[in-house]
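In the block that follows, a single chain appears as structure tokens, in the form predicted on its own.
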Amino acid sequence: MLVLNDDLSDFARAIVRGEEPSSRVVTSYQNYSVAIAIEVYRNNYRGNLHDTLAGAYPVIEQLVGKDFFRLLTRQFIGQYFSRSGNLHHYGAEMAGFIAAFEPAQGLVYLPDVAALEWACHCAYFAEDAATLDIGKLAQVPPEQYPDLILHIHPACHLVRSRYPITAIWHAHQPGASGDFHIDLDSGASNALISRKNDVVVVSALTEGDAAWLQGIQAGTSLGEATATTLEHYPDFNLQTALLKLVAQNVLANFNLGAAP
């Protein structure tokens, strides 16, 4: 058993890191070498990898093109292996990937539209959670409500970038208009990704809800995370921020006092 799972590491090795195979391997075939049938391996290992990437990042093959976002998808398939039999856990690294990546540093908003990306491709497999239920909270004693730990559904995400990110997305969504003409200084965008009757939604969040939200995400009480953002928002309204992330399923559960 040892000795095979030896031969596996080593065969696995010469596919994705393309070192020489070892020395148990079979080389007497008949009508290609040894060094033909790895790189067949090795060509389905990163196809099926540059599909899963398309199939995580479709905004972003979009605004580059196929034949850079393939240039970009081999690339890091040689930077990040896939550790993992399943593929939806890869290309998690991809924003920080293109934020260093020379070829595309005069596309200064990409490395967020990816972060975006990845956040509705987590939200989509993510796990299934009740949503807020309001009869409950409503039993709540209104003294207690600033001691209230409000918990964030798993499919929920908080994206913010000095970028119109949320608007580079929809743009490029089936059935969108078709009007790619976005100004990238028209300012930042807080986009909230969420998921509802098994559809990613995204939409955009005002600088205040964006804060206070990040604050509940954090654990923080309904009451210092309301207070804290009324100091910095003092435009900020609860009673609508509630009903919106409410609407968006995006608030699950609730409990008093510390959070678990």
Second form
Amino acid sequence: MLVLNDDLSDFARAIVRGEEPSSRVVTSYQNYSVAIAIEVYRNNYRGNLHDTLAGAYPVIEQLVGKDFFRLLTRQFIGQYFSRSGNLHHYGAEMAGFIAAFEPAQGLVYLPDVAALEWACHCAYFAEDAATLDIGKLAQVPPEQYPDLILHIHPACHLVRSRYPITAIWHAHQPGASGDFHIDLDSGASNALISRKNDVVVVSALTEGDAAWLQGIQAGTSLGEATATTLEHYPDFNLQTALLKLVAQNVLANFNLGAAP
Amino acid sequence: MNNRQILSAAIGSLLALGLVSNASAAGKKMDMEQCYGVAKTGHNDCSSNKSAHSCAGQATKDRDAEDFVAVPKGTCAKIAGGTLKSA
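Next up, the form predicted in complex with its partner chain. The previous block was the form predicted on its own.
Now the complete complex, all chains and molecules, led by this one.
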């Protein structure tokens, strides 16, 4: 028995995978054969996903150029189907895809830049959260400070890379001069992505700050995260880190004791 | 300074900033209606009718059929060492 679901699956396979549509798929446009109508539809499908990826990965597109980016997205689209009605969810696997994409193997930093861009993309659409309530913090007795569990804002991400991805990202933002020269050997970078007043901000963290933030992100208490960080990074300055992270809207809330 | 003193000093400096932070938090609430205004090009703003435009521009057959030699030709040339190392 034929059911609507089978017809839709047939149609979807023709669009998404490029398979031959079954004879049950018909077109109401007299001037088009089914094959041509499917091709037009398919091209729109892929064109929209290409634009979606170009919107999420504008730095990657600039780095490799439009033609190469089109080739890259075409292969990505063939491999990863859109699985959500919300196009903003499409493209999450790009960093891993680029890492395995043979023609891009020479650009070793590209997967990390893609991870940074996806973090920015997610930060932009992340839910909102109240900023750290300083008045509430003032009511915590100092002897309980070590037990504080700090919550990270949903828009906050940390992307750590062996390459200077923060500098690469900034060199490709609207308004940047375009006149830059980046030495790939200039060192690792800890990119902090946060959102403040609806604008996504990317800044660089020191190794110590990044290690501390990772501990906090993992739900470690303030006292423990700080002690562990100081063990590995004696230069870590909690005061500087806290002021910077609060200014970047990274800390959202807190509770005392075990993580919720 | 022991750990406890470090925490007290650091949180103390946050508390000192309290008034400033709360003022900017209030400012943020005022900005909420900008949500639609701040969507820049490249941010996939669905309300911009962008998808409709892309459909109109691509009402053709599959134009990706031809293959070409895949060589990145963007700004990656300005990143020294970027093409010399292999993963």
